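Okay, so here's just one chain, in structure tokens, the form predicted alone.
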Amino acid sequence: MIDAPTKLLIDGELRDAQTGRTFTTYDPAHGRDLANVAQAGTEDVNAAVTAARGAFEGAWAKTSPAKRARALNRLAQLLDEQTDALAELESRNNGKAKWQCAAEIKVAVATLELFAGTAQHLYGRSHVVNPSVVSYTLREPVGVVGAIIPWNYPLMMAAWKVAPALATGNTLVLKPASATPLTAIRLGELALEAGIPAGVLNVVPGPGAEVGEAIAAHPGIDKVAFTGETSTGRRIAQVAAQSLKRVSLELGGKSPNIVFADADVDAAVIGSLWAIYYSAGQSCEARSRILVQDEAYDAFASAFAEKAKSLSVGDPLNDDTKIGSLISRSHADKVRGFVEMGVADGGELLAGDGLSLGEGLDGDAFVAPTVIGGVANDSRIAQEEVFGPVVTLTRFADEAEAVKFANDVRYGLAATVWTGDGARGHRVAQKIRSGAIGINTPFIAFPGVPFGGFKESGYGREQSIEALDLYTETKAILQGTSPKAANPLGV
């Protein structure tokens, strides 16, 4: 057990369950238990949002945007000031390597303080009617934001959500993943230090069966912000749809990487590995699909199938591991069991058939870097998402089939172009029904850039100055300007 903040955050107190009930989170790399943690249930949500709604409607309504700016920027500070300690914990709760936790928590801080940016500048417009009537327009904050985050990027999916909702004025009731709660309990704790009022952000964990359906269906909601899998996004859209509220989802993927024949190989297999092992594969924007063309296609694959085989897989506080655990035996068991049927299915399995680990690691948690060739686009495994350090290889004949390939999934979300034509970079990408696409490069997600998807995917975009259309509404007044009282009936 480690020493780490696990109640309940609400109206800026640490409090157990109303119910008692705590639940144990792991650390998937080591298997072992790593805290007991308070778990919430539908009383511990109707107090949080009781405390969001009266921050809502005092201390936080009274908070000039400039002083909310501070406070976001000094929030951002705290983070960079404990990102080691962060990572650290991050790490041991989700098993992905330590330094990408840091990196994760840095794009964190740079969120934090895009969006502090934004708080003193959410502008309406004016509008001149006619000779008698002028109007304009005011920006306001939804109210009660219920955020639900998933557990392959804790801390820093929490900040895509706090971020903007506080700049633009917003309180939320926050509910972690039930494995991995512990960074965003603290962030809690640092929200608090930083200087924004008891109530603006309360933290639930618990089961999304019931915190999350409660989140979803309750009245005092006004929004609900959800990244994790489709199925679960549909089910919340369904639940919030009883009353109405505003939905912005961020689901899964199953995204395309294009390799044409004109592509620079070795940059386009070192960019490959990045855009699909990242995070244990674990990541919905993974590039799992690679599409290349003929020509290409037998010195792509043995390139990269040597290079995976090349990548170090361990202890995730290691600073030269480069892929650490699943976040669980059940998820690692899933995602052999996707190798299997792309094997049986007539895939040919290319790296991936061995793991040499060190001592004290639990080895039901791991899954190798995978790579199957020759695999179908009508396939399961290059159909579903498999949500793991797993990679196909499939051929495309031209530019033509390679785009028909690339939409043909439920998913739109990112998508990678490799080629030594720009103007077809540009034109591939205009044609590829995703959120954000790169070309010859595997980097999508930046603080500023709009990240979301097409199709089951989702809806509304986050990380950019569009998320702030998902947090506000628009007020239209208009004023009467004319020195004659209006007569429209002509009594």
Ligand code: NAD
Given for the second form:
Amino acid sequence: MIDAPTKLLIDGELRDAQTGRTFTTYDPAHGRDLANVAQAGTEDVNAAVTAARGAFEGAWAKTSPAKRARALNRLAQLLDEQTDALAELESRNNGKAKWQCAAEIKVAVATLELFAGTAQHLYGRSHVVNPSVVSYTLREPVGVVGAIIPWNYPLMMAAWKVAPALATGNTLVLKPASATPLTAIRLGELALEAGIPAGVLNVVPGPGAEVGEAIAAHPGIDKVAFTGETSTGRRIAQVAAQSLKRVSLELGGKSPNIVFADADVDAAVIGSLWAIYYSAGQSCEARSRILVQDEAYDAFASAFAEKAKSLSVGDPLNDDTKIGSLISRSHADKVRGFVEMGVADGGELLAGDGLSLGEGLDGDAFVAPTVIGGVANDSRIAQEEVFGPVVTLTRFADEAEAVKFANDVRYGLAATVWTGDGARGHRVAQKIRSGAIGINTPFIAFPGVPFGGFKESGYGREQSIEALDLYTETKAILQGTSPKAANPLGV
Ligand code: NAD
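After the form predicted alone, can we look at the form predicted in complex with the ligand?
Up next: the whole complex, starting with the chain shown before.
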């Protein structure tokens, strides 16, 4: 057990759940209980919505955009100063390498700063409709936002929702994943310390089926911002439809990584390792299908498998660990099941058998970086989101087939194209139905760059100016300018 915030944060107060219930959250890498956390129920969601509504109509509504920006920048500064402690908490709760958690906290800092900068630039448009009428538009906050986030980038995903929502004047009820509630509660505490008024950011850890559904259904919540699995997003959209609340969805992926024979193979190997194995493959934008042109296939496959075997898997708190544990034993079992299925369906295991770990780690929660070669693009392992350090290799003959395979999947979140032909890179990028495509770079998510999905990867764009549309309503105001009263009925 560690010293970490474990209560609900409602109306500026750390509280026990009204039922008194708690749940245990774990340190998956070491196979230990980490903390007992207050488990919110529907009555706590009701209290959080009441607090958020009160703050929306009260203290936060009275806060000028400049003051909102200042508070967000202060919150960014607090996160920045406490990166090490937050990264340790995140790493223990998630199993991810601590240096990766620290990098993600810096992204959260940059995200808060990005949106702080937009708070004073929420411009509308003016328009002379005709000689007698002028109109202008206002961008007003949607109201109370229910934010439901996953466990794979806990604090960063919270910041992706909290920053644009608060910059535009909304208040929030934030539900972290039960596997990783700790840094979200800490974020709520730091928001208070940064001067964000009580009730503006409420945090209610608890089970998705109860607390998440209560948020999606709540008539006092105006918008749900969700990140998680496609099946959960579909359910949330259905529940939210009853009250016609606004919904934005950042969902799953099965993103392609296309290596043409004219690419710099060394660069493609190094970049492709990052694109799948960062966060132990538990990334929505993981490029988990490597498509390789026939002529380059053998050279790429052997070089990639060698490098994959060389990645150090181990204690997430060690600086030289590249791959920590997965989020839980049960998730690791699911990932191992996918590997067995991929091999049973005719794939060749090029890397991934055998894992030697140091003392004190729970081996059942770890999966070695795995490469399965010779996979058909329509096989299950190439179509379903594995969400672990597992990548498939599939051959293609030419550009048309590469594009066909890239798009032949229900998701459309990300893609990478490796080629020495600049025109081809852009041509292929234009044909791929995905929200973000890297050409000769594995990095596709930066504050300032739109992030979101096509197809069953969801709708809405975060991390960029487009996100302001997700958190504002446009209001048109019209003014008569004629000196004579209009008399359209001629009475
Ligand atoms: P998940 O869908 O199981 O859970 C996400 C959140 O939804 C959790 O807080 C959970 O408690 C809650 N939830 C579960 N059932 C619910 C319900 N019926 N109603 C309301 N809320 C409910 O996802 P996960 O396993 O935590 O995260 C992994 C998934 O997230 C992957 O599919 C991944 O691709 C996706 N993801 C997408 C993005 C993106 O930006 N597109 C980013 C990160 C993760």
